[in-house]
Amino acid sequence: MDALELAQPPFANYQLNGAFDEMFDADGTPRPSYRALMQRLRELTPSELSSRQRTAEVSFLNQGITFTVYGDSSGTERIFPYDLLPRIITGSEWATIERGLSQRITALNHFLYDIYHEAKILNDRIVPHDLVFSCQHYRREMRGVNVPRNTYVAVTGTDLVRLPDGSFAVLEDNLRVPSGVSYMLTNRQVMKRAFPRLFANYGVRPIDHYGQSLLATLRALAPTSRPEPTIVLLTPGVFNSAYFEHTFLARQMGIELVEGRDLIVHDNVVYMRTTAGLRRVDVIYRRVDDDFLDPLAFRADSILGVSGLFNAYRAGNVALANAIGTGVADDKAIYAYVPRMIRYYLDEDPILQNVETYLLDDEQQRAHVLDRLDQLVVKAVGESGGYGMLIGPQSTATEREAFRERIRANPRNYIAQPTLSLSRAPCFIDGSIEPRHVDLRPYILFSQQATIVPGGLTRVALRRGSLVVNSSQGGGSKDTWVLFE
């Protein structure tokens, strides 16, 4: 099979460029891991592929797999866009990813414990004091508070990108309330129905055990005096963008889905209201941001949290996953220091590299970036979902000038990175197969050690030429196959 076959259906619209292509070598030869998929795609007509795509979309609709786009007047509730074709990762590639993510989450947990206790990394000037203390997610209330097993981050979703040389790098860490794992799991369910024989014969490692692995991780955080802990998932409610995921994960784990009004604190112990009376709660997997967790400790106007929850937490009577204050390590400026954290705490070189990052509160770096706004990506340090971002090569002069003023007014709030040529993977678009840019969000569970299900959420920039994979910005997702060999 050679490059000439790229000119034949269903690949007639498939164009290679300088980006790493997941399916083809630079000369158009299919990569070994994709050859069986390519053969199967050649056996199917465009109408058969379209039929399978529609079946998948109906399945998503029937399951209520949706997300919310805030501020969109045309309607907020949407079916999560799904691409029919899997993204394939070899076993050796995954082994490197797994080791790198385990190393990274271990160092981040050390860092979070340190800055809320002895602050050695700050006193040794490995990470600047001012950078940490100026972070909007740093919680002074957490100083000296001991959390179960010293585990600040039990659930992480780390965004990886593949660089043009084929290696993976970390784009950002999502440590507060990482979302999307339900889409990873439902994508797999849909894929098994769309290509049952292909999937069965491909040697794909399973991910169905994620729910039970998450439950085991949460159980390990329970107070030692509670050998049979009650675990709940705290949701902001039905209007939250990830509410489908909250209900999905609660069902997967067989635990109660609760809102703040369902919980009450008495004598620094958390209880859940039930039809049989109050029941003690030992672990809360919370999908509510710090600010809204407890109106007595944080935002007084919050109706999403539980009054007195922070005191119960500080007393050690309830565990929270993730811990309050983890957002400081979510900050995109703090991200730039993670390789130093790995060397400092673990005395190891990073297995997965960071993307080059400019910190704009540094005068020289800021001047460099302001002169090159048309070439770089600028991000607000505390934003997510593709918001608060400027993609220089795709921006207008007016947009760049607006960002220039924002940076000058508050340089600490922004970082800049090179415009990456994200890898591209085959997608089924309008009856043919075309490449689209992708990233990868694996999910890491951590108590005493890291557990990573073999896969993740591959997010796709479905708009031609787009580099933005977020669903709120027109992105979608596809199943991720990690092979045994």
Given for the second form:
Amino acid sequence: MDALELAQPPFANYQLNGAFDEMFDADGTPRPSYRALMQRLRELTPSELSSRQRTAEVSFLNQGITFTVYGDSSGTERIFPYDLLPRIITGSEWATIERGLSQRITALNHFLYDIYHEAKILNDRIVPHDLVFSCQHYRREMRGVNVPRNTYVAVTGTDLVRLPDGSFAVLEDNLRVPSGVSYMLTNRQVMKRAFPRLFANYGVRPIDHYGQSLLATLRALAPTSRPEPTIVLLTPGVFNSAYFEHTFLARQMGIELVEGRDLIVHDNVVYMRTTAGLRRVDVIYRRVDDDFLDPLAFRADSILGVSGLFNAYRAGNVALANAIGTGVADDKAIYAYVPRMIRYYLDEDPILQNVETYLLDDEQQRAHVLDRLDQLVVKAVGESGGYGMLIGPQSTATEREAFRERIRANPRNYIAQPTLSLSRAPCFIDGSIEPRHVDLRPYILFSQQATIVPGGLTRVALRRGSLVVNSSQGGGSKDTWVLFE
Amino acid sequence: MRFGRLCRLKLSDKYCMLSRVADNLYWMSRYLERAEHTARLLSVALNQMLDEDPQRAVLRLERMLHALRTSPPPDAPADPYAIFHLLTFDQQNAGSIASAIGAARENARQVREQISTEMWEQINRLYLRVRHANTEDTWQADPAEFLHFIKERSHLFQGVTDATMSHDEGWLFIQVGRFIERAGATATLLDTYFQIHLADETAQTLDFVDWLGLLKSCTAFEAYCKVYTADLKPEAITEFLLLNATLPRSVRFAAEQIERGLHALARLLAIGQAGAPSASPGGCALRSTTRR
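Moving from the form predicted on its own, what structure would you give for the form predicted in complex with the partner chain?
To see the whole picture, the full complex is given below, headed by that same chain.
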């Protein structure tokens, strides 16, 4: 193997740039973990690769592994674009990620407990009071409420990016209702069918036990008086874009998939309506946002929720995963303080770094950012899914002006970060292999301690040059292999 | 009987099914049965039209629409193409094959985790196939082939259901849905024919081809011949389609399946036990009417 291979098909269009390349080192030599894959790819003709890609896509469509596109009246269901080539992470890289994420989620759970109880971290002036209390996802109703096992965030999907020096950094903590884990699991199934031989000898760590681990995590939250708890998954319903995932997870765990209208609260106890009468519910893995959970406590116009659920929760008769009010800790401005939380609660240095973040309600930082809007990325603090974002280098003067106005009007609502050069991985595009930007979302389960299935969802910005990996913005995904070695 | 064993099953404490899920399974099954029934009637009618004088063909199409409780297309009441469109791909007609399959699939999607993966893939593939077809191309190519495909896929779905899903409560709701739809469909079909047959004025008489069409619309011609030979008599046909105990599309057969299904459900859910009346007296009434 040598650098010359880079110039040959199917890699003829593969050009390296300043970004970290997952497959090749700076002088174009394939990294050891990718060598066998490279070998296999060179044995296959582009038409063989294309036919495997098509087989994979048909398989997603037939299995109904689709998401609903909002704002499309024909009710179109689309498959989440899938790239055939795996993204490979070595055992030692994974060890760092695993330790770093465990540390981070432990600190974030401490933080959530703290701000809804004594608020020591605020009183010690590590995190500013007003930043927490001005957060739109802060729930005053949760003050003093004791949640089961003090576990606020049972399920997380943290977004990691790889920087040009090859180190992983945290881009976002998704502590509310992170989605995408079903794609991690189904990508693997499809990949096994597309490349069975390659797979067999690669030393890829399995991820199939995610469903069981999630069930164990949820079971650990049940009230102690209920030794055989009934656990359900609460979905907003069939029109939600992640509905496939909800059905998938319910089936993997063997639990009931319920909608708000299937549940009823009586004397602060939650029941579901079954053909044999009412049946008590002990743990709810909810995929419904805080705002819509209980029309009596939160948004009164919600038809997705269950009246009285919050009181049942406060009375300790039902557990929710995740707890209510966790969104405060994934506010993009609070994010900037996570390294300080890790030092404060755990007295450790953070293993995974944050991306440098400018807080725009600080006058000095705001002035700095407003001068450099064309170089920075600006994000709304409470948004997700790639919405409410300005990517400076790819923006027009009008867009920048609009953001300048919005920032001035409500500085607390925005943060800015340098435009990151996300790492790039090989993707099969129109018959040849080209590099595209990727990120990584591992899924962390937490009850007393963190469990992370070795893998995650690698999201790909399939448009050439694009840095946005969200499915709503033309992103796709690929299978993620974590190796034993 | 397969229901017999079920009746003895005890409901464990862990066991439960959401009422909404039962509703979805029941309707999924009914809509699919409806699509198959429509495809069968249309297929028989189109086939018989081929060698028949146009006037009779029009009457036949009218009769078929009546048996499906569908109004003729307003702008072209007797045009075979318009009728084909109305019953196959017309999304405005809630009773068209495409609408029924869409509704069945939507119900299945809402209980995706309750049915087996094999069942879901079957119904989803059927849906995608119908969604990507259209009236004009199908009519030009081979309408009979398309209708055959619908019938075959519907049967395949039933087979996959029986072979891959636990025969528990959910399966019972599927059975009940299928046979309620079937009992109604066969009864409506018989009603259509006998309204004409028993009418005083004989503006329209039914001939051999018509009675043959009726039996074929219930996939019952071969079975009929085995019992009564090919001598097609209205009384014998009525008896066969209404009261035969073993023909899967007879009204009695469907009613007995409904009765069994409801009894099994009642036992499973421990309701209606304390001397409650029979869940479905229909089956008994039909049995006592049988002459053979």
